[in-house]
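The data below hold one chain only, encoded as structure tokens and taken in the form predicted alone.
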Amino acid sequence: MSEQKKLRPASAVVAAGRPPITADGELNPSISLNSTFHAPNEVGYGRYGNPTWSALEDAISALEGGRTLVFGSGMAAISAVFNILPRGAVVTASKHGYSGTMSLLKKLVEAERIEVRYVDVSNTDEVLAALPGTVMLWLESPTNPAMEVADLPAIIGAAKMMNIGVGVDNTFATALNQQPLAMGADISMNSVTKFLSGHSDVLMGSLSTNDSALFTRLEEQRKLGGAIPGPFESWLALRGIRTLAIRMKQSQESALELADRLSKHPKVAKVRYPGLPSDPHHETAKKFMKGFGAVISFEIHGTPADADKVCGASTLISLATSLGGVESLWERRHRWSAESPSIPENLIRLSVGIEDVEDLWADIDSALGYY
């Protein structure tokens, strides 16, 4: 493990989570299909741990730079964080967060479990003004699907000076592009379902932290809440994460090219992608992000029905809810009632896969001609 820590993330994620090297030993970890383990042991029971989980956790830890726990879904991971907060805790969070997170926060407020202050995370002054009295600051950057970028180093630094817990949903950027824990965040969360596993065949989430006491509390949430991943899914996610760097490289390069072309298309009213020099968040993003991700949001000159026609007219890009896979996906986000009301009704979110960029553009250009 000491040698792996010296590796760059793209290499470490390939090397981490391997079995010990022995003559004729396995190169990859096996799938441990066990609920029961002989005593005495450290695991104890199948709800407490699994060798296949551990291998995946080692790989994500090599990326994020902190100890990792994997959960049965991204929402299970997020729920574990909010479940450890005391009743009445004040949470400051993005007003344009992932719809699942937003729905959870709404339910917790309705149950009088927490109080939430919603902010524009790209407005640093607004975020800092909301911090006094905050127990947990929950950030997404870039946000889903508004693609706003928070000045993470500045905001995290200010929050920690006030002894506020900070969690960052790192799903869109991944630790290849930004490392929240290195910036001082307490938690970096990933929907492993997305870019980390990368093949649209796994539901899983992860939490990484450098705080040993916090790790223990979150691990207890997993043990008692039972939101554990399956060993087969963990093995699939581990296999997928090995190619994260090359997948992200291809997808990001294509995303930048597609965003540029979309910005010049007569039927497109607005493109949201921090990699574009014209994007309002570009200067902030380039200060600390190593890449700009593979998700683009754009609004068309047309109605929500027109946006639905565009998404339904593609032949290569799939109309589906998710992102981060090898295949490109898009959808009008407001086809879901849980989407934030301030997200435009005609906004399309595009997750760029690893297909040839010219084929992707031909499909997009053709689909835009359907209204």
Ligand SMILES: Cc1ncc(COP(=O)(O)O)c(C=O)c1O
Contents of the next structure:
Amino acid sequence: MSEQKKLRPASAVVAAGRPPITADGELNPSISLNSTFHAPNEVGYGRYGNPTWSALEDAISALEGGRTLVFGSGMAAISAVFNILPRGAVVTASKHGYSGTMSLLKKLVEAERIEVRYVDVSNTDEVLAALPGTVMLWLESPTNPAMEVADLPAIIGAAKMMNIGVGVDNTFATALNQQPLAMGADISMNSVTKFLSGHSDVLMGSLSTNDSALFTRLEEQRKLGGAIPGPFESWLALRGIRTLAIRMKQSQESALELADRLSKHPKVAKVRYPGLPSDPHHETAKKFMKGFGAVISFEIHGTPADADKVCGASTLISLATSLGGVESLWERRHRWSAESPSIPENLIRLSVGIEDVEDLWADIDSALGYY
Ligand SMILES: Cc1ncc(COP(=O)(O)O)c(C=O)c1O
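With the form predicted alone already on screen, would you show the form predicted in complex with the ligand?
Whole complex next, starting from this chain.
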């Protein structure tokens, strides 16, 4: 595109990653199905780069700041980060987080690759106390599925004063709601699978950074690890990210409404959503988050079997894992054995899509009547 003024995020994500304007030129990037490129070249080979990845990377960079690398999944992106740590590195990490990340950390500890100090990220004093001697702080906020919120500006600021590397899994909030790089983090990571691509049809991950030396090391991990995305998936994700702002607006507006109604429902024991003024993390979140995302966790007055009945009784909301798509999904998280024992057995995680909020509520209310 021609030189543009600094755009607001909702516009930047629409404008970025487009081919240069030429007579009859393409408006959208093509899907580049090439494993190799003519010499002389900068990219050369399809495991090193691809024009369709680059277009998506530009769009993610327009949101996150910095420069972006896309990977074949969110886990591939997270693995690339942990792979560059020296043997024996001490990592401070969220004690609750995506179960795949938690399992990866456990495996790395068992293999004596790294040491991990697990902290409650919503307890800033606890995080700061763990930092001396830490090589990298890995934060997830809000955490999946506990929905705890870390005071990101305070914690990132303190870690950077101590020269500690900071990575933030930004999947739940997205860069529309919080910008870890602008707060000083070294890496902002996304499971692009979720809100960024937004249609539950793609698996992909991303790492964004302002540090060019770190970028080069992570790019080398992608080249050598080979966990690259496909060009078609990259194109789908790029198409999805164009509508991120409008999807997020609708989903989080509905999430707030549903969280409020759930909190007043006689069968619901506890709702976890940082957008609710009564939520213990609301005050922290309000300080720096522009919106509170579209994932709600809640516990029912009932057994895990009752929670399974509820999730199985919906007709609009699908009983399925994952989140961040246009379609609402829910599940009892402990149907997965990898879920943390400190997450309640009857906790249901609901990812709110873009359906009409009244239809969603009617579905939830009726499903709660099934036990
Ligand atoms: C917060 C978070 N981070 C990372 C991941 C992993 O992403 P992917 O499934 O794309 O590998 C997930 C997946 O659910 C997630 O929720």
